[in-house]
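Just one chain follows, in the form predicted on its own, and it is written as structure tokens.
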Amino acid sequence: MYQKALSNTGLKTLYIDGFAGSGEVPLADHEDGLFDDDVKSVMAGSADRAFNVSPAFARYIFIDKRKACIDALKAKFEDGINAHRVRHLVGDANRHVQELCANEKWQFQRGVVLLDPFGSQVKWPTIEAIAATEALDLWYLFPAGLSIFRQIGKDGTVDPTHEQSITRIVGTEDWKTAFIKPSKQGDLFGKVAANEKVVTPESATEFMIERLKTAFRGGVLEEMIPLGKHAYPSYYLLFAWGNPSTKATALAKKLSKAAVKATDRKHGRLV
């Protein structure tokens, strides 16, 4: 739909994949442990199904810290007929996406960039880099489960090393005081403990949407989508868009709705 909706404009479009992989995604394993024979144990990756949409993007950039994942992209996508159209890099996230939003001209493109990290590395300058370019559209997969709620403790307590990870990844020490209340509930002996935590994995992703309204002058969907299968999310997918022309906001509203609807909720995934 991005893609449909550019292609009359003049501009050039890019793709930036920050954790780009290998191009396949493992699935589950079925409840009963075991996969059927008819039924796939892998499915087409993000940089996968960017490569392949049509009509292709001008540009792609697969970014990925292993380099045996960079090499299993390089082979896979080498005779494909949008190869030419890629580049490879290998090293961390942050830095690329962060001198590709500083070195890139901005007035004649327009891109989309997914930041779906395994958990907290990415970190907040990124963030500010992409909206900053005001032509760029930014899909993250917020690890507000994995990377936040895990890591506050039931009494308020959190590790040095978490609490900083957790300031990287929001940009603000303001979480502390919104996430951790002192408490009033009192233990058998009627003692009352200092602090208690009050986040919970949507409350978290509710307040990074706040800190991306921040940074983004396009706008953020408010929605968010929930993905995992533990008992509370790991990830909230969510949506900013740095262009604020009006134009822009309508069409990045209509392609982030179209998104949210397409969400399987009952395994946690998009389809």
Ligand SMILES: C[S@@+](CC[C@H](N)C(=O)[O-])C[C@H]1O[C@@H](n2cnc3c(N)ncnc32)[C@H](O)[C@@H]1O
Given for the second form:
Amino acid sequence: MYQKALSNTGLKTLYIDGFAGSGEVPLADHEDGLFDDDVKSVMAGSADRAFNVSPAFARYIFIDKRKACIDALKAKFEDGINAHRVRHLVGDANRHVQELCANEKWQFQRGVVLLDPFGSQVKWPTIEAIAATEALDLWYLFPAGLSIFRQIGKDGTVDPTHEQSITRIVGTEDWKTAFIKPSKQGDLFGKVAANEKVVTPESATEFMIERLKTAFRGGVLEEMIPLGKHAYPSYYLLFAWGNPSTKATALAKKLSKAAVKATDRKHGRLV
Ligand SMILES: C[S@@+](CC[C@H](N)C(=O)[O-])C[C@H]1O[C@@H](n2cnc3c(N)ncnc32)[C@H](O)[C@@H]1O
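Given the form predicted on its own above, what does the protein look like in the form predicted in complex with this ligand?
Now the full complex is given, and it begins with the chain already shown.
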């Protein structure tokens, strides 16, 4: 849809996958009988899907920390008619995405960035760099359950490594007062803990949406798509767009809402 909407605008389009993987996603639940027997045990990964859209993006940049993943992508795409459009980068997505945002010329380009980390890898300055281009839209699998909610104890304690990691993800220390409050309740023995965790995966995501709004001049989709296994929202898929023009905003809203609606309920959302 993005490609169709932008064809004939004279703008060159770019797809950046920060955590590109190998082009295939193993379906671990296959063995558990969750999927029908005729369903394959792997599904196409984000890089493979983006590479095969029609019309194709003018350029693709696939980034992964693991060389083996990038080698697998190279092998997968080398015979494709769009192979010449692809640039492969091995290394940390934060470094590469920030460099690309700073060094590319954005005047005649528009793009989509997908950030699909395993956990707490995306650093706030990367989000800011994407937003500052005002030419890139962002789809971000925000690890609300995995890297925020689960890292805070019921009594509000967080180990120092996780404390730093949460601050790195959301780019502020304000989460501490938003997610942890002075405790009102005593335990069974009347002992009152100093603090309690008040955050949920959903409220952590609402906090992140507000943070994204401070960076993206275009806007942020208010709708959050929970994703995860065993009905637990390990991630929420978020969308933000950088271009503040009325036309770009209308298009971004239309595209993102349609994409949200079209989410594959079997492999996406909560299963
Ligand atoms: C959840 S997987 C991505 C799956 C992919 N989007 C797909 O649909 O096939 C996360 C990927 O991020 C890579 N990775 C982990 N830390 C990274 C980092 N700091 N920078 C870039 N890639 C990283 C891993 O090697 C892994 O392939």
